[in-house]
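First comes one chain, alone, set out as structure tokens in the form predicted alone.
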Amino acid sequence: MTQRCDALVVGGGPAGSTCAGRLRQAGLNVIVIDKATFPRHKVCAGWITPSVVESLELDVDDYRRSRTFQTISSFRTACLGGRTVVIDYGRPVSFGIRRCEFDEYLLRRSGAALELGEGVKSIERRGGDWIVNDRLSSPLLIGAGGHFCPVARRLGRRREIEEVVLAAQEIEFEMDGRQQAECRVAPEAPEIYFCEDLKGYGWCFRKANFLNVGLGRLDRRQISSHVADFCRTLQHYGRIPQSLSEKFRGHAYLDYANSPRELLDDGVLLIGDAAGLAYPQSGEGIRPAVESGLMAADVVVEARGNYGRGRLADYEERLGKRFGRRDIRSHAQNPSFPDIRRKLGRMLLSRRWFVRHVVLDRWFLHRHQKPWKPADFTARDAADLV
């Protein structure tokens, strides 16, 4: 026998629980799948800017009362090799987050019912409906289970488009008391190190007596290499401890200008990293994640229980307008810095304007941005979907 929904979401990360979440406030019946329990680990920096905290409507007193939110002031930045820069806001511009933590408290909140601990083993379309593991049944699929999705593969990719894929390797670990006695970093201060070939950029990041390094590169050529050669630097300047307490976790994720995938068709949207999302300087997921989650949502209401390819195209239209327009091209490009050479762009990033403009505000804080605001719409709304 199979269980129907109004709306089946596949990934219960921060895109499907925020996208689940804001579909249940309109009334709509929404199941979230996944094959992890959660909490569960999982392999991210773990920042998040004001503007996400707005846009989730985000009860922060409520939410570190038993959770680590770390306060960012300021920051770190350097071209391995070269002349490091500090810049001081003087005010918390972002916030650190765990993601065990943050998205099982997302995840809670929506509302949504749970199918945890069970991976995606089969998708069919019957008549109108999607059903999932012959056992769920909707007219709406939405793939929000990151860069392997399998919604993501059933919905393919322009076949003359090569996607290109950046890979990142980081941990994440509680410091013991000798741990912290060794790590200068300071928690107001994340560090950020850019490669000195420009293809990517190492950071650490104290979030109080948790301590997070990774490294992510467009080139995923010898990656452990890499990290390791990073982890051995930091450690030879005294940054971080000389032993580190857990072994390097691996991912990969597709950035907004050069992803190929098709994000939507009859009935089904991808959003977050399966739709391949991450913002092309920095990588980072969570922000584009969160509102392709609360945009799709909206374009779901507003169809009104019609979800045919042409009423869901509004989607990809307001994602276009946010991030701007794909530029799929069919070969790599540095994501740093896709038309400065080398020797310029290690120039630039010992400038202080330069970091602190275009680097931190533009590229990592998105500044320039204001949070995005979902449609005002109540249960009404919803009527001629349930």
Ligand SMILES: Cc1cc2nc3c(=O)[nH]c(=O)nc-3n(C[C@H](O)[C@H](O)[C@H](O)COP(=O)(O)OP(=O)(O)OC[C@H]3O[C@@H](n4cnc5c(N)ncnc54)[C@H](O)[C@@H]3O)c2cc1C
Second form
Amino acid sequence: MTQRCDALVVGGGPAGSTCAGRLRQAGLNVIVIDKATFPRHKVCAGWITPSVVESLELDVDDYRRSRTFQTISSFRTACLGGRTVVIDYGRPVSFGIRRCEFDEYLLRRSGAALELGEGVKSIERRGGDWIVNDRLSSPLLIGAGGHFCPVARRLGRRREIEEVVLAAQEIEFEMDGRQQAECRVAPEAPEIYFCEDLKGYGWCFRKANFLNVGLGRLDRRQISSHVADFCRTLQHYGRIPQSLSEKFRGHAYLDYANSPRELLDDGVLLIGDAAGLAYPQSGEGIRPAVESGLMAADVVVEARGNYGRGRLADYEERLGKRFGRRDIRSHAQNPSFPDIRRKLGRMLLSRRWFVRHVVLDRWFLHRHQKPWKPADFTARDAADLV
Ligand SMILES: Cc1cc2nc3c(=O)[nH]c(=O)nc-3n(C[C@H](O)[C@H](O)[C@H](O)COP(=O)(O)OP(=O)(O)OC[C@H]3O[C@@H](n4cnc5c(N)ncnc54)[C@H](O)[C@@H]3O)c2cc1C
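Could you switch over to the form predicted together with this ligand, since the one displayed so far is the form predicted alone?
Next comes the full complex, and the chain you just saw is listed first.
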């Protein structure tokens, strides 16, 4: 005997919880299954842009009452070993959250039925339904299980080319009194340091008394030694404490330009990291996770119970309009920067104008893109669906 629902979401991160919440608002009976129990740790710096707050319609006062919500108003950037540029916006332009708190808050807020602590082990198609783990069934399966999502594995890739992953390592811990005294990172001013070969960047980010240090690269070779060198440099210049309380943890994910994954099929859609949607220049993945969750929910509602591939295809169109066309070859075939481009890049990264208007405003903050607003569901939409 299986437990049936209108939509089964695999993964309760920001993509899954956002999509589940929207589908619940439209009157669907939704189950989210996740292998973790929440709160759970997620390797992430926890930087969110204002559009995330807006798209999620986050009640900031409620959220920050008992959770970390760090305001960011400036940035300190440099190429490792190069000149430091400080850009002060004079007002909040981003926020810092802790993923263990943020993800749990969104998941509980979604109103979906939760099946936590159970990994997806089997996915079968029987008749028009998806059967997961032999006990949950639904005509609609949403793959939101992050980079290693089992639904993405089942859908496969559009072209059998190697996936070029963003590899990253991170540490987050609460500083004790001594560590706080040694840490010169200001909470409202995260620090970003580009690798000399421009294949990635490191960060140190203080959220109240929590310190997050990490480094991500579009080249996973020797990531641990890049991280160790980065920490030594920060400690040498007295930016972070001499002793760090945790061990670095790593994770990989795909940026939108490099993801060859299939995004949908009959009765199934991928969202967030499962689809490989992070912004290529910054690696920001929470915003695309939230936006894709909302887009997928809109397409599902408009499909009015007919989840054939043709009816869901609009999801891919909407992603293309929002994030641009995928050009999978560009990075995959040219992962290295010629010397001349590296020199030019380093020179530009020491110029205030370039850092402010291109690196921060465009690549990291996406200020040219308005927040994604979900479609309004009418009472009739909801009545049609149940
Ligand atoms: C080091 C690092 C730093 C980052 N920093 C930032 C940042 O500061 N800002 C930003 O916007 N983005 C950042 N990102 C990217 C961001 O973390 C992801 O893009 C984002 O978490 C994607 O959300 P998601 O909901 O798609 O997936 P996830 O948050 O990964 O959630 C997937 C969920 O699926 C569950 N799951 C996985 N497999 C299974 C299974 N077999 N069965 C059941 N459940 C399963 C997992 O337990 C998890 O809860 C960073 C990434 C890394 C690696």
